[in-house]
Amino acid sequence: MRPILLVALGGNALIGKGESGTVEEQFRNLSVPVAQIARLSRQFRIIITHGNGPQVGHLLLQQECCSQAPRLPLEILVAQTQGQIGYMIESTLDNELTRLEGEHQKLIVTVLTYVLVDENDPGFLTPTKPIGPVLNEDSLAKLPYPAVKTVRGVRRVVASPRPVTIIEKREIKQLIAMGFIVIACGGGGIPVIRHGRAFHGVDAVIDKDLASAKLAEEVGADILIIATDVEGAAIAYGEPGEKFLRRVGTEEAERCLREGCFAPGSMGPKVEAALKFIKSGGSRAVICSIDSIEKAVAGGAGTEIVR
C-alpha cells in the first residue's frame, strides 16, 4: 500500500502576513499548499491537519464585540473552526483534484476530532499558546486576558496542555485504509479531559504540531511534514547571526530545545513535534515553508530531523 503522509498546515496557509483574513483571501492562500497535496495524493495516502489561531482569535474578538449573544467556551470555538476550515480545505482540494485529474474518484472527509489532555497538565497554570491577531502594545495593560510579545507582535495567549491521545485515531486509521483523504485534528483538536467514562471539554488550545505528531504516531504515518511561513528551523531566528538548519540529528535537536534555540509557542513545538515523531518510529519529519511541501517530501527543502 502507498505510504501515509501527514501534512500539518500552519495558520499562514489561510491568512498571510498583512491580510485581514477575508474568506476570499483564505481560499486563495489555500490553493498553494492544497495544489501540492493534490499532486502528492498520487503517491501517498494523505492526512491533513491544520492550525486555527487566527480563526479562533477572530471568533473570540467577535464574542467580545457583541453582548447580545451568549459567549461560547473555547473548546466550542475550536470545534467551529474545525468545521469551517475543514470545509475550506475539502472544497479547495476537490477543485484542485478536478483540475489535475478531471472527474477524480478520490474520497475526502473531515473528522471532528477531540484530543485527550491531562487535567493536571502544568500548561493550565501558565498560558503560553498565542492565538488571534497581533494586538496594539499600547493597550496591553487594559486587556481582560493574558498576552505576550511574540516574533509577530503582541498576541493573546491561552493554556496549551500537551496531547495524551487522539480520541478518533481508530476511525481515522480505518478511513485511511479505505482510501479517504482525511482532514483531522483541526486547531490541535478539541481539548477534553476524562472523568470516568465521560469526556468534558476544557478551555484551552492544543498545539497543532504536537497533536499532529501524536496522530501521525498513532495511525502509523510514514512521513510528517510541518508547513509554516518560514523555510525551516533556524538558530538565532531574526537576529544578525540567523542560520537555517538543513538536517539535524535527534541529539542536536534535543540540545537546541533545552538551550532555548527555538522560540516557544512557534518554532519550538514544531521541532519538538518532529523529534517526537522520529523517536516514536516515524521514517521522516520535515519542517518547511508552505510553498515547498513537495520539495520537502522529495528531500530538497526544509529542516529534516534525522536519527
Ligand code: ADP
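On a predicted model such as this, the values are computed, not experimentally measured, just so you know. Numbering follows the first chain given and starts at 1. Rigid core: the largest C-alpha set superposing within 1.5 Å between the two forms. First, how it differs from the form predicted in complex with ligand ADP.
In the core-superposed comparison between the two forms, residue 156 has its Cα shifted by at least 2 Å. Positional change of residue 127 between the two forms reaches 2 Å or more at the C-alpha, relative to the superposed core. Note on conformational change between the two forms: two rigid parts, with the smaller rotated by 35° relative to the larger (from C-alpha fits).
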Second form
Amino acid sequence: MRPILLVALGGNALIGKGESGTVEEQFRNLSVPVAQIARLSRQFRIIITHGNGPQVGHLLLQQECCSQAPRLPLEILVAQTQGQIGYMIESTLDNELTRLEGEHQKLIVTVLTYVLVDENDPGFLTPTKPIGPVLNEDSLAKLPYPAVKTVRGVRRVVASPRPVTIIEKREIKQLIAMGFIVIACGGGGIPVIRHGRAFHGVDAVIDKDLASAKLAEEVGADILIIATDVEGAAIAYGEPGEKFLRRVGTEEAERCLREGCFAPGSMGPKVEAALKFIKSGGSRAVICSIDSIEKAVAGGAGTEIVR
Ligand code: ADP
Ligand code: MG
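Switch from the form predicted on its own to the form predicted in complex with ligand ADP and give that structure.
Complete assembly follows, chain above in first position.
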C-alpha cells in the first residue's frame, strides 16, 4: 500500500501577494503545487486540504454589495468556497495528470466537509478573527454581527474554535482506500455544533492547519505537508537574527510556541498542527513553501518537526 500524504495548501497557493485574485491568476498559481502533487501521486495516496481566506472574503464582500439577494450566513459561504476551490484543484490536477501520464486512470473527488466544534470553546466568548472586507465605520452599530476596528479599518470578527473531529472522516478514509485522490476540509471545514443527532452550522472559522492535522490523524495519514509562502518556520522572524529551522524536536517546538516565536494566526497554528500530528503518531510533518513540496517530502526543504 502506498503511504498516505496529506498536503495542506495555504491561501497563497491560489492568490499571491499583490494579486486581485482573478480566476485566471488562481488557476495559474495552482499549477505550481498541483504539478508536484500529480508527480507525488505515483508514490503516495493523496489528500489535499486548502485555505479559503481571500475567497470567503470576496464572497462576504459580495454580500455587503448587493441588497437584492438575501444575505447568506458564513457557513454557507464556506461551503461555497469548498465547491469553487475544490473544482479549481480537481480540474488543475486532472490536467497535470494528463500532461504527465496521458489518458490517466486516477480518480479525484472533492468532499464537502463539516468539522465539529465545541459550543463551549472559549473562542466563542471573544471572537477575534477578522474576516472579509473593511466595512463602513458608520454602520458599526447596525451590523448584525460582531465587528472591531482593526489597523485596516472596521472588520467583522468571528470565533476560531478548535476542531474536535472531522465529520466525514469515515467517508474520506473509504475513498482513500478505494484509490481516490481526495480534496477535503476546505477553509478548515464548515464549523458545526451538534444538538442530539442534528448538526448546526455556526459563524466561525476553523484554522485550516489545525483542521488538516486533525484530518491527517483521523484518517491515519503518514506524512503531513503544510505548504505556505515562506520556506518554513523561523526564529526571530523578520528580525536581524532570523533563522529558518530545518529539524526541530517536539520539545523545542513546544518551548518555542510557548515563548511566542511563531505568530498566532499564521505560523503558530502551523507549528502546533505539525506537532499535534507527530504526537498523535504521524510519521512526518513538514512546513515548507508552495514550490518545494516535493523537496520537502524528500527531506531536503522546509521545517520538519521530529520526535
Ligand atoms: P497560509 O495562507 O499559508 O496559512 P499564513 O499567512 O497564515 O499563510 O502563514 C504564513 C505566514 O506566517 C508567512 O507569510 C509569515 O509572514 C508568517 N510568519 C509569522 N511568524 C513566522 C515565523 N516565525 N516564521 C516564518 N513565518 C512566520
Ligand atoms: Mg494561515
